[in-house]
Every structure is written in C-alpha cells, then in structure tokens.
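What follows is a single chain, given as structure tokens, in the form predicted on its own.
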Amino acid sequence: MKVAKFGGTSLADANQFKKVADIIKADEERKFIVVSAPGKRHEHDFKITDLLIRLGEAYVKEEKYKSYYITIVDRFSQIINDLELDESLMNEIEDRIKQVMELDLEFNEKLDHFKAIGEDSSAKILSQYLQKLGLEASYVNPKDAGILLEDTPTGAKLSDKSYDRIYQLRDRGGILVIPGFFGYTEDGKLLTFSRGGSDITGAIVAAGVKASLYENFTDVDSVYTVNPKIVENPKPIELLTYREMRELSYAGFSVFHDEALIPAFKANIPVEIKNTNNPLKKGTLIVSNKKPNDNCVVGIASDTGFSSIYVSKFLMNRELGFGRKLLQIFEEEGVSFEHVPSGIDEMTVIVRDSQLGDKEERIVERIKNELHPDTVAVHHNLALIMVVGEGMKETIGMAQRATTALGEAKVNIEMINQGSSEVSMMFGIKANDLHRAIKSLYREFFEQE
C-alpha cells in the first residue's frame, strides 16, 4: 500500500495530469494520492498558488483583483476542458472562489482559504479524470481524511489525534485524491502549512495509513549530490538516510520541503523520489539505515541570504549565562538563530537575513547595552554549505579534505562547524564565493573516487 505525492510541475497543465493518471494506473498499490496545486508550465508562467495569493490579497485591500482571477478560471478552464470532463466541475471551482471572498474572516484566515483552492481543485479533477478512465476513485477533503492541525504561533502543527483518524482511511475502497497543504482544526478553521507543504501533507498520510512506501513525484529523476545550477550533470544520490536529506534540505536542497521528512521518519517509512516525466527511471530512496561505503560524502548543499553577528568578551567563558542571555535577545526580538559557533571568549550567531530584517540595529544596541561585550560585528552576504554524509564524524581526514578543497579554489572560510554532527560539515563563505566553493568540492569528494 503505497501514498504518492505529486508536485505542481506534475499537474500544470491536461497533458501531466495524464502522465500523472497513467503512473496510478501502473501500480494498483498506489491506493493513496496527495496533489499540489498546478505549478508553472514553462519558465515564465506563475504558479497557482501564487495568483491565490495575489487575488486574495487584492480583493481584500479592494485594489483590482480581476486579471487575477480570470487567469485563474482560465488555467482551471483549460485543463478541465482539455481533459473532456463535465463542465459542472469547472463551476464548482468558480463557486468556490466566490464563497472564499464573501468569508467575513480576519485577513490572514482569509488568506489561507483563497490559497487552499488550488490544491483542492486540483484533487477534484484529478478524482474525476481517474473516474472517466474507469477506476474507483474519490475525492477526499482534508477534514474527512483525518488532517486535524493545531493553531500555534510558528504555524500550523499536526495535532496528535489525526494519526488515528487518518488510519480509517484504509477501510474506504478504490483510489482516494487528497489535497496537500492544508487541514483543519477541531472547530473547522481552514490552516495552511507554510509554503510546499503539500511534501509535509503527502508524509503525514503515508504515516497515518501505514504506507509501505511514499513516493514523492516532482520534476526530476533524483536528488543530485550538488546543484545542476552549478556544476553540470553532477551525480544521482541513489540512496540517502532521513538524517542526510534533511540536512541537504535544510542548506538548499529544494526537492523537499525541509519538514516533510519528519512523519515518515517517525513512521520508518521509506520515501522514493521520481520524476512524473520520467517514471520508470531509478530515483532517489530515502531509508533509515543504510550500509557504509568508501565515500561517505553523499551531498554537497548550499544556501546564500545569511548574516552572522559576532560578539567577543574577554573571559566570556566564566560568565555565568552569557550564552542564555545572548540568545534571549534574539528570542525576545523574534528571530530565530541556525547555527551559534563559539570560542573561549566569542560567540557568532549565524541568522538568515529574512528572519533579521529591520531589526538588526536594535538587537546590536540590546547586545551592547545588556552584556558589554568587547566587540559586536554584523557580517552581511554570507553562504553556507554543509558537506552531508554519514560517519563522517568517524572518518579521519574529511575535514582536512574539505578545507583543502576550498583553499585550492582560494576561498577564504569565514567559520566552520561541526560540532557534534555526525552528518554534516558547515562552512560560512561570502556568498560571491559560493560556486568555485562548490565545484572545487565537486572534485574532491565525487570525481576523485
């Protein structure tokens, strides 16, 4: 019993959601479907979601939200029709529309509903197509299939009820359509996760009914061991453990979502990834445990948009919380920290400037005028790359190698990190930096085997 998750580039036009129909059909354990809202069909056309987001918040600040939502209606339109199916569906996802912008809700609520229409329309066509070409299959709203979610400051969080209620959903016949992305609370208020949650949403169900498998179709044969971006046709990982992805994910790795893994994690469940283009192809396994081999290196990823704020104090070390109070502040400014390098007498707090924004002059302020500190510095354009693989932490020489590597390419390290991690190396470079970082790297680890 398998649980297979279709991106948006999987259902952007008639022509994938065939491709997508003729994979369900190939494998008749693939009971469970979980769809993204239809994504871009070329290079320059937009994502669903993104014109949702663009109506909703239009049509609330009454500035002109027409040209929204035609194009919308339009994409709908054309893949409804061009699928030969019955044009009440097409009505009911303009109903749907229309009853979203009459919802006397306060405006990020309202928002999340206008975003939600593009997974659930997606579901209910793809339902009705499987439908049309004769098999069973059904749609099934979020809160039929046990979605239950808890309302939190940092977002929506799976409450610990649903795993039971979305076990049920083995007991209904025939193919079920599922739309990602979003689910409900227990008195029926709509949430979203944040943006690529349909991942999040397709693990959620592959734990909840027990998968043998989750099978994550996107636009690619395989995760990669380095950005196609930048060194050309690198290696396919066949094989990653769940602490690996996520740490590629984490740095850079945009094939999932970096909270998708955690459901089926916790569930052990193994999670493949496959192209909808290209399905019979080997794709990329993502397993618990796996074997040791001569290369522990599996993935080189990257990440640019960081800052660090360094702070030193002569006998930092023997003040008594200094580290707690540190960090507090960022707490207390709302921002959250990714990685707290240190010495004896420095600290550096590595945040992604997203999360910085205009607060940087405050906290600087707060720094010195709550700890004292000697120096308090602001580094900008900073990027990160993590070096990924298991037992690396055992294996004599990685760092020496990775070092080296970046020294080759005359790439200066403004930090590095390891720490306790048995799966990752993190060095901080200038961002201008990041691709001869990242092709010297290459080198070493993958074409020097």
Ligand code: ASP
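Given the structure is predicted, the values throughout are model-derived calculations rather than measurements. Residue numbers count along the first chain shown, from 1. By rigid core we mean the largest C-alpha set that fits within 1.5 Å across both forms. Compared with the form predicted in complex with ligand ASP:
Once both forms are fitted on their rigid core, the CA atom of residue 55 lies less than 2 Å apart between the two forms. The Cα position of residue 81 differs by less than 2 Å between the two forms after fitting on the rigid core.
Once both forms are overlaid on the rigid core, the distance between the two CA positions of residue 430 between the two forms is 2 angstroms or more.
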Contents of the next structure:
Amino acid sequence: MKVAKFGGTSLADANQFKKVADIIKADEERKFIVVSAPGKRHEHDFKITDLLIRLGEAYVKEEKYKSYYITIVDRFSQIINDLELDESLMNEIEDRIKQVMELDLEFNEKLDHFKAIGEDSSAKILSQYLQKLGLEASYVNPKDAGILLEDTPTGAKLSDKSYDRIYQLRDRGGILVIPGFFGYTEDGKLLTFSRGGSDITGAIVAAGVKASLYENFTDVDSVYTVNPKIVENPKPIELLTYREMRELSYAGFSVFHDEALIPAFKANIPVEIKNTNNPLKKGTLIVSNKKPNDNCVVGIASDTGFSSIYVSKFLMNRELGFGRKLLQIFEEEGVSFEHVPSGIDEMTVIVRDSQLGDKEERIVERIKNELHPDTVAVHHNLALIMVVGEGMKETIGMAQRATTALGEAKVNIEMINQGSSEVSMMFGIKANDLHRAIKSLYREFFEQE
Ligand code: ASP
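Starting from the form predicted on its own shown above, please give the structure in the form predicted in complex with ligand ASP.
All chains and molecules follow, beginning with the one already shown.
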C-alpha cells in the first residue's frame, strides 16, 4: 500500500485535479491520498492558504475582508463547476468558512481554523471527484484518521498514540483522501503544522500505515544536483539517502519541508518525489541506505544570508569553559547557531542573519565584557556551500577536488568544515562569489564523469 501526497500546484485547478485522479487510478496500491490546499496556477497567482490567512486576519481585525472571501469562494466554485460536481459541495465549503468566522476563539486558534479550510476542501473535492469517476473513495478527517497532535510551545507535535490509530486505516475499504497540514489535540483543539506542512501529514500517514512507499507529487520531475537557477538544466538525482536529503535541504534545497522526512525516516519508508505533470518520468527516490557508487557527490546545495562572529584569544585552548560561555551568550540572546569552526586560539560562530536580527551589537558587547578576547569581528554576506554525498568518506581527494574547483573560479574560501560523519563538506565564501563557485563545483563533480 502506498501513500501519495499531492502538493498545492498539483491541485491548483480542475485540470490538475483530473491529472491527480488519473495518477490515483493508474496504480491500485495508491490507497492513502494526502492533499494540500490549491496552490498557484501561475507565477502571479495566490495560494488558497495565503488568501485564507489574509481573510482570517482581516476579519478578526475588523478590516475589509470581502475581496478575500470572494476570491476564495470563486476559486473553489470554479474547480467544483469544472469538475461537474454537485453544487451542494460548494455550499458546504462556504458554510464552513462562515462557521469559522463566527468561532469565538483567540486569534491564533481561530487563524488555524481558517488555514485548515484549504486542505479540508481539497480533500472533499477530490474524494467526490473520484467517486464520480466510479472509484470507491472517501474523505477522512484527520481526527478520524487518528492524527492526534500535542500543542507545544514550538508548534504542533504528533502524539505517540497516533501511529496505532493510523494503522487501523488499513482495514478501511477504498481510497482514503486525507487533508494535510492540520490535526486535533485530544481535547479537540485544531492545530496546523508550519507552512508547507502537508508533507508532514503525508509522512505521518506513511509511517502510521507502514506504507511500502511514500510518493510525494509536486511540480518538478526530481531533485536536481544543483540549483537550476544557477546552473541551466542540471542533472537530476535518482537516488538519495535521508541523510543526504537533510544536508541538501539544510542549505537551500526546498523540495521538502524540513521536518517532513522524520516520520518516514524513522519508519524506514522510501520516499519518491514525482511530478504530477509528468508522472511517468522517473523521480528521485530517497532511502535509508544505498550502495556506494562511483559518483560519490550527489548534490551541491547553497544558501546565503549568513554572518560569522569571529573570536580570538591567546591561549584559548587552555581556558576551561571558553566555548561553553561563548555559546551560552548566543543561547541567552535567543540566537541559534549553525556551525562553530574553531582553531587553537579562535572560534567562529556562524549564524543565520534572520536569527541575529538586531542583536549583533549586544552580543559583541557581551563577548567583549564577559570573555575578554583579543579580537571580535563580525562578517556579513556569507554564503555556505554544501557538497553532499555519503560516499565521500571512502574516497580520497574529494576536498582537494572541491578546493581546486573553487580556486580555479578565483573564489576565496573563508571557512571549511567537514563533519565527522563525512556526509558533506561545507565551504563558507562571500555571497557575491556564489554563482561562480557553484558553477565551477558543478563542472568538477558532474560534468567530468
Ligand atoms: N497549504 C499549506 C501551505 O501553503 C500547507 C501545504 O501546502 O503543505 O503552507
């Protein structure tokens, strides 16, 4: 039994719903279907979830909300009309929006109810459409699917009790269409995951029903070896491990929601990324383990928006607790760090600019006053490049190939970091050099073979 999750662009209009239905029909193992809210039909379009958020905010703040309401209702009625489904479904969706407007809840809770309408409506439309095509299909609310959540300060977390409940879905007949992105706590509170969170629902359902495969349908054929905005037509990645995917998505590969792979990973379920618009094309398969092959670099990821705080002090290596005290300052200021490359007498703390915000001056002052270093220097506009591949640990000369490629591109390396697991090598460079660096690394690792 497979779980297939369809993202927002796969359900953006009636035509996309038809493609989704064809995909479901083509393989009878596709029994559990998880859906997103309708996404963008074209670059300048709106995602339904964004419209629902605006509607919710405007309504609660007693601002003008009608235009959002009308746009949302129009989008759904167009889909329902084009699929020639019963008009009563549109009434049901509209009634739900009105009901949510009237809910007497505090702001965030009410907003969660608004956000969930997108996925919930998608699932109802799809299940009705599958029924119209003569398939045995039903809509299953996350509560009935057994997706039980806990409300934690860092967001919605899956309760341990969920998996046994979700497993029972296997006994239900027909195709089950489950809305992604939200669930309920034991006392009935509706919670949504962070944005893009339908991927999480998909992975939870896959782990819960012990699926043979979790198919994640999106609008790209596969994961690419490098950002297609930097290198034209890069090679696709056919096979990837979870750890490689994690390293790639850390540095800018945005195919997956960060947390989404965890449930599938823990349950050892292979994940396949496929294109709704090109479903016969081979996608990218993500697995726990793979045999080493010749091409040990699988992808090169990069991201900008980092800063480094460099601290040096003579005889730092002998000063007990220096590193802890330095990192504690970041912790106390609420800034999480990304990497800490160090030397005998120096440490550099790399942080995302979004984390640093306006706290830079205060942190620098605290380091000076509390640690009495010789130097503290902050550098902005850093980019990080991750050269990723599990096979690197068994292969000699990988770092040399990478640094030569960067040297040939006349890129100055500000920092090198290779974790002990050797899944990736990381280079810190000036953001301005990024495109040149990536192109040269791509040539070295993917065009030579
Ligand atoms: N609809 C939600 C969002 O736009 C969740 C998702 O699509 O995965 O973030």
